[in-house]
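Only one chain is given next, in structure tokens, and it is the form predicted on its own.
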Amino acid sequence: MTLELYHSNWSICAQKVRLVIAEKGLDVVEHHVDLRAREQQTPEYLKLNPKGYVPTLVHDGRPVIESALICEYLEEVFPDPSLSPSDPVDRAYMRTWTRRPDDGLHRACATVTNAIAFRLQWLEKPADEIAEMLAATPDPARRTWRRAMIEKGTESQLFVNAVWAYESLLGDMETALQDRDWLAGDSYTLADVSLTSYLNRVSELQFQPMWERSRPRVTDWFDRIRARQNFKTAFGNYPYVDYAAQMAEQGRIRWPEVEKILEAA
């Protein structure tokens, strides 16, 4: 048996991940993908995933690709230890927590960290290659965010319902943990994983006071699941130190027009 993993140190997807493995114990062979070389759009690469991103899972040769698949995957092909409930209503409970990413929370997650840090290096490249990259861009949806995340970041109504999104998220967690240890019953499943790496970004991006101010469940929650191996291993072992100075650095000084955006909700 041999599982390959292909994937990036500060992805968010390529995090949740790692942290099912980490938690699973499981050996894999990992290969770095470097994102800014654009290495995840090689012919080598796009023929494991043809939508070019990371990470993918090879299975014995058998490629599996998107990030909560692949945590699903593990899950039914190496059942100990258990990341589900026993019960067939709270796993589907469960799962309401683990397509949030891809209801909305992903993008929102990809928009704030683009519109406060990222946006920075694109902005030192000259104006030809910007121009170069967006015209490469084939989804014309994803062009014209880039495009505002790149002329407007901050500014953009895009960023506005992001943190909107991030909001109501917040609110959502801090109620369901009123009456339980973790997000889908008393033990870290799932649905934790799915949601550790997307708080996580927003605070490296000085964000937390989202929910240390007022909402206390939200905040044990998230100390937790910081204080937990898997986590340790699956994020402590893949640091991004330039990355992750410069998100702290532009998060406290866009703080204070997140402040506004949360007043004005």
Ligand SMILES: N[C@@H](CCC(=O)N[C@@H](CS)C(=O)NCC(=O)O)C(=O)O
Second form
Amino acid sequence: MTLELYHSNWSICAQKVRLVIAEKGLDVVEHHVDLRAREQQTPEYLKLNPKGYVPTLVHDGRPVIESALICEYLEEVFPDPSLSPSDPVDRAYMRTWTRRPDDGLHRACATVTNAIAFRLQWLEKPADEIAEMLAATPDPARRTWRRAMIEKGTESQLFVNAVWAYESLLGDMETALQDRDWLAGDSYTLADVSLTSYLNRVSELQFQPMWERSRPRVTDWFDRIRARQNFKTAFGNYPYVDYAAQMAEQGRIRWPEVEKILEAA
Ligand SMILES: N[C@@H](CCC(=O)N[C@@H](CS)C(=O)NCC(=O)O)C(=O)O
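What would you give as the form predicted together with this ligand, now that the form predicted on its own is on the page?
Zooming out: every chain and molecule, the one shown earlier first.
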């Protein structure tokens, strides 16, 4: 049996899958995909993942794509230790959390990250390189989003919407955690796995006041999440020091804008 993971250290979706791999103690052969060198767009990689994204899991030669589905797949094939409730209704409830990234949270996360920090990496490049990258983005919605990130950054309405999406998520989490330790019940499940990297990203941007000021349950949840061994493995063993420093520096500069957006919510 061979498990292979195509991933990148700083990819939110790859972090999610690494949490499951670490929790279940699985051995994987790793392939690091350099997203900045656009290795995800090579014909060989597109054969595995036609969307040109990381992560991709390959199990005995057969690819599984989409991080939420990869997590469910690993849960199904390697059920110990369990990361889902035994009751079907509880499992359905768990999935209301695991689908949240695909319901808009992932785009919100990419928006805050790019509008604040990663756009600066593009702005250092010559205009014709930016134009070439945009022209090579076939999906017009994605192309428009990329252009807005680079040209407008936090001035874009997309940034405002992304901050509100986070605010709404954190409110829902605080409510859910009123009467239980973990998002989908008394044990740690894929619901908790699914949201970890999304909160971690905004904490990399130094936006923890979004929960530390007024959401004690989320604060406690995130402290317990970070104390887990799988978090230390899935994040700690895969550093991205330069990007983390850029996110922290730029996030601190932009925090007053975020506060204004939150006041207007
Ligand atoms: N829905 C996909 C999203 C994957 C995704 O957006 N991956 C990003 C990194 S977190 C990526 O590979 N980006 C490369 C690109 O946009 O070219 C999943 O959950 O796996």
